[in-house]
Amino acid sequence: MADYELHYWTGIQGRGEFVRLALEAAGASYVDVARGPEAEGGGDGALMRRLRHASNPTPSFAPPFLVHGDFCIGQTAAILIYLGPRLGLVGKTERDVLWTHQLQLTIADMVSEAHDSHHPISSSLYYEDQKDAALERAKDFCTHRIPKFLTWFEQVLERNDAPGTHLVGAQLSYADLSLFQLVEGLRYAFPKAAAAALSERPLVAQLHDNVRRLPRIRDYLKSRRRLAFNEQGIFRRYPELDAG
């Protein structure tokens, strides 16, 4: 039996991918519940039953959520602050734990802004129903927000005790993995804008490349467990929005 149960929507990487990367990097035993066969207790039905389980005292608002023993934890950053020490993906001091969590929350802010670039009015509307607003929002995101966020991460890497190697200290943390995923998403959705921003922020680009070369991450990215980006997830490629 797997140690961890990850519950996230089928067919998209989404916010669940930040959790998957941590589990994969650590070589943890886990099951991606909704992607499993219904005959073995998987599928979207299993996810929804657990999400709506009336006896759960700590229900998640929405996926992703992680089940581990008696714990049911929602929200990506909360899942990762729980997993970090258990998977060896966070430092041992209180400062490192809180700093890594702060980095993750900042990544979550940028992920939300990336999503809102194509759904600036409402998540319940189709992209085509808010395209004009999306064009304006994406222009600002590409021109101002991508450079601003990535400049901050570049400065974090410069100021770390091991400059350019990791975001926190001298060991891999879940924040490194999440920054990798953020860069992957930006390169998919906004290839021109991302290339321009990363060309001036070499430490962010270097960290991304270093994470990609980690043996477990390299193998995961080549496996069927790694879902492809698509136009149903957070990072969506609409060429007209890429103001590079």
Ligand SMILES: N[C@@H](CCC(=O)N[C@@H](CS)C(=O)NCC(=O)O)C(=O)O
Given for the second form:
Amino acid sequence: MADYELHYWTGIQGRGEFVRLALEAAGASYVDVARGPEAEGGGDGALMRRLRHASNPTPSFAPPFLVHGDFCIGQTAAILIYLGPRLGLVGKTERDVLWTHQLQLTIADMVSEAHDSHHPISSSLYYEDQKDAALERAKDFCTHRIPKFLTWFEQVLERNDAPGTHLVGAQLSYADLSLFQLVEGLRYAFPKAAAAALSERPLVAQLHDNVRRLPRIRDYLKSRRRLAFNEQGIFRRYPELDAG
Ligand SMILES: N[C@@H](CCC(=O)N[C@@H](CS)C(=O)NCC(=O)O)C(=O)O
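Would you mind giving the form predicted in complex with the ligand, to go alongside the form predicted alone above?
Zooming out: every chain and molecule, the one shown earlier first.
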């Protein structure tokens, strides 16, 4: 039986991907519940039953959430702060644990802004119903927010004088994996704006390439477990929004 149960929507990478990458990089035993067959306790129904479980004292607001023994944890950054030490994906000092969490929360902020570039008014409306606002929001995201966030990550990498390209010290952390995924998403959704920003932030680009080459990550990216980006997820390619 798998150690960890990841609950996330089927069909998109979404925020579940940040958790998946940590589990994959560590070679952890996990099951992606909703993507499993119903006959084996999987499917969307299994996710919904867990999400709405009336006697769960720690219910999650939304996927992703992780079930591990008695723990049921929601919020991507909270899941990762839990998994970090268990998977060897965070430093051992309190300073490293907190700093890695802070980096993750900043990645989460940027992920939310990437989402809001195509859904600036409401998540409940279709993109087509908020397209004018999206054009304005995405222009600002590409022109100001992508450069501002990536400059900050570049500075973090510059100030880390430990060998290798890592955000924290000399070891791979879940924040490195998440920054890799953020760059993947930006390159998919905003190819022109991302290329321009990354050409001036070589350490962020280098970190992305290093993570991509990790043997377990390389294998995962080639596997059927890795879903393709699409226009239902957080990072969507609408060429009109790519103000590069
Ligand atoms: N801050 C949460 C956000 C969770 C979230 O927004 N999940 C999305 C899918 S990626 C969802 O299902 N939202 C449903 C809703 O907001 O009603 C996290 O980082 O995990």
